[in-house]
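The chain that follows stands alone, in the form predicted on its own, written as structure tokens.
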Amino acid sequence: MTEKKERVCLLQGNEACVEGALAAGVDLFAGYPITPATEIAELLSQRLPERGGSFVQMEDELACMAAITGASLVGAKAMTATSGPGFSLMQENLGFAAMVEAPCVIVLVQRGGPSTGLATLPAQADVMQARWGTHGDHPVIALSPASVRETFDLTIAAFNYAEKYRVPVILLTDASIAHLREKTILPAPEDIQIVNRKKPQVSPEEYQPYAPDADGVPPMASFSEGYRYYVTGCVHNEKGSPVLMDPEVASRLLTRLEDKIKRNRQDIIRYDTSHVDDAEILVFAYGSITRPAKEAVLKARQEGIKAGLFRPITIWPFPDEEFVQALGQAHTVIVPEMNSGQYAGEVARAVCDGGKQARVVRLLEMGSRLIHSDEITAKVREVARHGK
């Protein structure tokens, strides 16, 4: 028997993203340099052509998103990487990709903003832009890693979800994780699950490009495979033809685009918990803040405070059901995040919708500084002293 060959590496988060993309089978990267995501483009400019893929430096981020959408339509696994200002430029074409159901991956390495902001420092202030940045109701999946190894794993997951559900998927990391170096054990290639898009099982004459299967996702023919069909950002019927004055067609299409994510949420939602079974105070943290949050929970436990941790790995769709279940009988949720409370609002909504009485306490950092575990521990102690 051939032994499985795991690789032990000292990797930066951005390097792990590159390794994950290559393992997932990326064919094309279209990018534009921007701190703190540039290493992804630099490395793929070397590694991708060596494997027969294509690297294209575009004139701006708007063009990057257009390029990966077009590449997806001809059958490529395509991705780009950027930070806040570049992600803003991508929004119109991200909406187009969602509307035409072009699978693609966007790596968003968050930094301080708005505008040029604090270009070399981390933030978590693009959370809502990742969900609602482009106009109109639209589907999206966003994943948030908390380590270098998880950056590798979630890059692969991002490609798999994009291919499986024909949707843009955002890897929502930040400058601290992107530039962190850790000992990382990469799995053997044969242990990595790779998903490719469904292909039509009918002739080109019978093919309807937007007719869904039972899972809500239409099989996808590439333009190079003899299937010719119309692609438009307008509301369209199952044949792809624009239908501009029929509310029923519009409602049916937009509902299906959302439902293909909602009905498959059990496959998409990823989360992690620690010490939640008897928790009276729940810390809700994601991304890089997960690390100090875990330490804070352990410190609190040592002091006899019943604290627990809920970490969403899938940021969008929001893990409502899973969070409410983990909340249990906790009377307080503490949400540390590096923004003005963007995701804490979703936490409060989920508490209310779930019929819980817990209060939500925000611990916010607006200066692009990582929240220290001592700050989270102090907030847990404060809440414990005051009780419900």
Given for the second form:
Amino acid sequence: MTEKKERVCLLQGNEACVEGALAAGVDLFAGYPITPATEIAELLSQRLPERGGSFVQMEDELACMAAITGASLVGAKAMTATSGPGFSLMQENLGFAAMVEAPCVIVLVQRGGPSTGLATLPAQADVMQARWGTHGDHPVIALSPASVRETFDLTIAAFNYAEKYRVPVILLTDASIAHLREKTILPAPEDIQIVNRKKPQVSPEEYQPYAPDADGVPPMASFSEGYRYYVTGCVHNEKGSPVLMDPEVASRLLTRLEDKIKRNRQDIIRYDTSHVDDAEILVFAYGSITRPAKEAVLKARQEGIKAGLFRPITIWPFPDEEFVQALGQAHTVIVPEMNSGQYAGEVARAVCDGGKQARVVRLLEMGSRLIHSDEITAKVREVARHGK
Amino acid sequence: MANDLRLEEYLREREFPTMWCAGCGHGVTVKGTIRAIAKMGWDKDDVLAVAGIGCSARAPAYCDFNSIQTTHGRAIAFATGMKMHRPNLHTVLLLGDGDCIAIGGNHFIHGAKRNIDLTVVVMNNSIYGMTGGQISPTTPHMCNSSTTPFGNFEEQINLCDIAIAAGATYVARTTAYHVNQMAALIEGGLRNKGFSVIEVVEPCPTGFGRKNEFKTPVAMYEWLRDAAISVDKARDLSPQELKNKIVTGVLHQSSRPEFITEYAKMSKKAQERAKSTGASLELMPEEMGKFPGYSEVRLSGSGGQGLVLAGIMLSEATIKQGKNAAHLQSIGPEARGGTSRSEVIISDGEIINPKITAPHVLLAMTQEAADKYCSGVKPEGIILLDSTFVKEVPTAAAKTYQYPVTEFARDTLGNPLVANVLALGILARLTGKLSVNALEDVVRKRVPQRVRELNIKALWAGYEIGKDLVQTDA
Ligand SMILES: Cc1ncc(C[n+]2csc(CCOP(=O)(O)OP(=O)(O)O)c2C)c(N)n1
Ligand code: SF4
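May I ask for the structure of the form predicted in complex with the partner chain now, the form predicted on its own having been displayed?
After this comes the whole thing, all chains and molecules, with the earlier chain placed first.
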């Protein structure tokens, strides 16, 4: 038996993100300081130069998103980290990255908003910004961890998905997980799976930069590897040439961008359930509310209430099928979230699209207090008392 | 020189015809740029052409390099990421004036400030061409545009002056009429290892000329020919005489450390140092601890008392004792003044939901913290009050101990900053459940060398104080 080198440590959420990024092979980080994401930049400003990687503090977040997208196109695994206000500034270039299919990772540590809001406190009010922040239809993947260890794992997963599907991937955390420290056992490097973008198998003369393989994803030559081509945010054909007046070309491109995510959803959707089999009441929670929700469900079960938990880990795309399956015969879904019901709307849509009848009950927190497990338990009890 | 240039080798003719109007200056500048690159003898695979958005920004599409059209104004920021990861790519930016100095002004300033090795060719046609002829920061005073129906009352910007002031190391200006000078000046920029700016004043017959009494494209080239004046000649003229003139030639050249080179040096040093220290974060659990089941510890006081660090060290020590631990902190404005909290959850099993309900142990190092938190402690729990600051003891069900922790740290140990570690030592003894040896290991690792021994002394002193407190109590 060879001895594997696991590491036991006390790690903060933001530190775990950094460890995950390094394990995934991040080459370049471009950042701009903002609470509660700053630790990520501070740590990488040391760790990246120590490994021969690149760290740069840009002049603003527009520049951060630009720099990581540029770096990605020349072959780097690139990342930035920010909070709501900075994420807003990144939107135009985030759309560019989606359009030119530049793999990259954006860590979004949510805090209370809008505007400067509550800079040090957690919130979940950027869920929709993560999905629809940039203009136009575009593909995106967003992952939402509930613990420090998961922050590590999902940062790696974010890089892997970005590379595999050539999309920007958002790691959606919040101030409470970012600053929580937990005993964390990091896996041995040889136990970590790393995915790298696929390279063209044809000569530069034959290479069409936007001609997809069967999985919908075009192989990616990095600039500087002898494959000279043109990258543009304009609608383009398979050769990469702008085609500005042809609805066929436009709809082919935009449909493919959506489809490469849709058709690979089995690989992309991650979720977790507990006690769903006979559940009459389903608590639907994500991110930092997962754990209070889990505690509340356990408590309810002790009291004989048939409650269950569905917890999406992949926030975007929305796990429709998996959720509807978990919903089963439950008559009510309770959605506790730290916003005005952004994701609950999506849950209601999924119930409806799935042909179900369940009622969607919102338990919302607008003041950046972490929703307490007792509040969730109380809501579960209340629903149980009233029945369907 | 231009004769042996085989222009077509550098063009991506697939993308032709170009989108540019007859008489547009952009094609002229592209040719000048290609001539300069050809003169450098660079392999096309090693050249990166970057643009933003505008008529100008189509330029890279027509050049057979690694070509990219980014977003409006952001080309320099994209190129910064690209150049950092691939320093060997010769990177040329082809920017419109609006793209460069209006929407992209901040990146332009910071590119110059970093003196990053990029060559920026600014295709300045005095107007926003692509969107149909609105004013640009470069539009001359009282000229017409489609958004200045009463004439442009703003003064035009001098982007070369900005580049110089911000730290660019090569700054030149030419016009689309002076094609040989243009190629030579761009070549000068390519040779400069640093941030180079070459402003090319160009005609836009469609968006600017027609609105400003240039009847034909030819009239615009004649204007460029006649308005241009060399830097040497310009030196002898007054500002009044220079009005409406275009000063051409190398305006500025200097030598300053270049960003990528400096980064590489710093990184090399960091790599050597990282090898020698071999920083590690491992915490191998050693002995099975005595903290049974599940406990919550709250350390409270004000920002600057080192409570976050104390909480981290306490958590690490319990992990070393084979336990599970989680640490919560309140940061930001609170930690910079008001009440500061640092909380540790210690458990034998999984911590399903890391939160503090009713702590088993409370340390309060300010009156405010004591008032706020004493009553919440579990009746069977323990409270330690720093009597240096806590003068009134709040009523609480839990067993309450008082000791002038900060005063002892300051007067006896000589540094009030070790009060946090002193308190950990006291708590280790009062709770009887924390291994001081595990704490000592962690303190050794976490505390900087110069105060390490002092902190360890404080830890053990605390442990002794704890003993006395328990005995007095018994
Ligand atoms: C964020 C954003 N705002 C506005 C535009 C519209 N727009 C496209 S090109 C342009 C100005 C182009 O002027 P300039 O950079 O001087 O280049 P030219 O077209 O004159 O070559 C504007 C405002 C845009 N594409 N993106
Ligand atoms: S509008 Fe002006 S800048 Fe644009 S292509 Fe025509 S002449 Fe050139």
